[in-house]
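Starting off, we have a lone chain in the form predicted alone, written out as structure tokens.
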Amino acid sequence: MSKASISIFKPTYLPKAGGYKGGKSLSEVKAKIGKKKLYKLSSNENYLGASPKAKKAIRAAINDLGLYPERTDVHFRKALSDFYGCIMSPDQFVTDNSGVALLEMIERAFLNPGDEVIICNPAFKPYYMFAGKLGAKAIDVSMIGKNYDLDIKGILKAITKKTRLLFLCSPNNPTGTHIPQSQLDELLPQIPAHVVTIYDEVYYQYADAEDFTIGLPYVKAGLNVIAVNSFSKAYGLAGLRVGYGYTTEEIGRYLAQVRRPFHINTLSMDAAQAALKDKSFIKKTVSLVQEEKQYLYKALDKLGVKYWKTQANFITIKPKMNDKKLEEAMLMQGVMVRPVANFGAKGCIRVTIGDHEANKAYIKALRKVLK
């Protein structure tokens, strides 16, 4: 055959250096390293595993798996609805097979080729790497100082006639710190009306600062904001993929329209549905990830391991030693971590909180390591 002068591929979704890696998994590391025992805390999972509600109500559809889901997400929207104490109609809901495919749903929905995207690093790295698949340009405002502050001024100067999205995430990934709400108030109303702001909000079941806020302020304010949630977190669903956001109704029916029928299974809607109702299961994980990282704290003070009190479930430190190596090592110990230098954040690792055993594990491992 001869080679063809024209190729089929699109460009922007050939192979590239630097595109996304997820966490490893469990099974992949216990075959490399043997470990009997191996605490995985680097992904941001609920280290209690999943709501006993979710679970009860995945048992009770099992027998319908021969049936289509629901063509539409109206029955969950209308939970969603019901759970925001109904302050926000179903239409204002937008719901997808994860939160990080809702994010790539929004990038589809908004975004042309030669369009542009404002980034705050160090952030989640789907956001810019949907946007270059896309053909869209991404612009890194980074955030400033040491509490990573919103660099104001310098979104605003960002801004272009080609500027479609803003993606903010609080509390931030990887970074574990949040946006105040001054910040937020100063900012968003200043946000031209041909820009999306992208509010990620996924860990704010564990933000307890005076002043974090999420994002249904400025979409009652009708500011265009989407709001994005996922049940991956706190609710400990991740291995069912399932997340969702909120807007404003013209922004909603809208993002209706690019959704893809049937597009969320039915084991993940009843679960995520039987999980909003669940408020026992998320007071026990707040209160396990708040009283632990209290313990965590004062561990790495000891150990002089520079570090960022989190609004998370997860704490990011930044040790007196090579990001790959540490990784490395502390896999030898049978402890997960994650380097998250590709995330923006430069020889930092990410740590997720998990009970006090791995916790004690972790910092153990550490203490070990570094010397």
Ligand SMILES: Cc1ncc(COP(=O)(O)O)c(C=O)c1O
Given for the second form:
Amino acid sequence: MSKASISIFKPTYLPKAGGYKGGKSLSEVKAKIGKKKLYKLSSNENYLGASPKAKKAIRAAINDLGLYPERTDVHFRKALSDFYGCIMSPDQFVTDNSGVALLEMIERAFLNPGDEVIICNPAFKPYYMFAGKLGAKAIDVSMIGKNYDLDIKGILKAITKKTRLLFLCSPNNPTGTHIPQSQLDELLPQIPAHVVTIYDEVYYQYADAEDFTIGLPYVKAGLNVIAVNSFSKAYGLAGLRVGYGYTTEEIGRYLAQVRRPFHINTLSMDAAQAALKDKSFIKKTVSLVQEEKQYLYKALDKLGVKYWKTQANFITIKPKMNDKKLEEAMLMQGVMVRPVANFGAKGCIRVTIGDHEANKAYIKALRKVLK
Ligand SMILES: Cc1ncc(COP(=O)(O)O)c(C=O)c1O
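Next up, the form predicted together with the ligand, please; the one we just looked at was the form predicted alone.
Entire complex below, previous chain first.
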């Protein structure tokens, strides 16, 4: 092959630009640890699996796999509008094959090379990744204090004419902390109209703090806010890849122009609509997490391990041991956990809340490893 003097590759897509490295896969790990029972607590999936109603919908939809999906996602968006009590019209919803696909679509929709996005570290890595690939610049306004509070003044100061997106995440991955409603009430009305706020609320079902809020009040108030949701967490459909957002009619109609034709698959749409109706599955899922997080707090206190109280389905800890070494040692005990230094939380490990058996196994392994 002749070497071109002008590169055919876009520099922002080359490996050195940095990609997303997800947690280790189950098969990779099983090959490593052999027959030992394995507890996967590294990706914040639902330990109860998927809603039975969603599985039934998938089985029914399988017969039509030869056909293209509905030309648009209109039925899915109508189901989402119903789910929110019809407070928002179907045009205010946007769907995609996963939360990250939606985040990517939103960034593609709003960012030009040279634009700026504001990210509050520690934060979900793909926010950066997509911005970088589009040639935009990420401005970090790190959270402050030992409880990871939003730096409201810092955010307002960081906004320039080039700022297009502000990323907020509540409950936040990887800290598990939330942004109190009073802080959002203070910040969001001050965000200038040329900036769109992405409010990532994919763990909202697990939040039980009195001052927690989803993004709905701000969308209803007509602010430029897009709330991002996923079916990978409480709905237990991570393998299927389906997510959605809701926003103002103006932004919703704009995003409808950005999406690809037939952008979401039939199985995703049918399963997600069934999952939305399965309220008892969500109740069971959330109760398990609420109950088990109390068990884990007590066990971590007993072990003297630093952790952050969580509003999500994971607890982030800061053990007095090198994070990579701890990950490896836990793996050898059959427990997969996730170091989150690459999310901006140095020395921290994020651990999904499992069922009682898994959580007991995690604590037993941690006790052994930290000895
Ligand atoms: C904060 C946050 N946002 C978005 C997502 C995307 O979820 P998915 O792409 O599985 O829908 C995740 C997944 O881990 C997440 O933690």
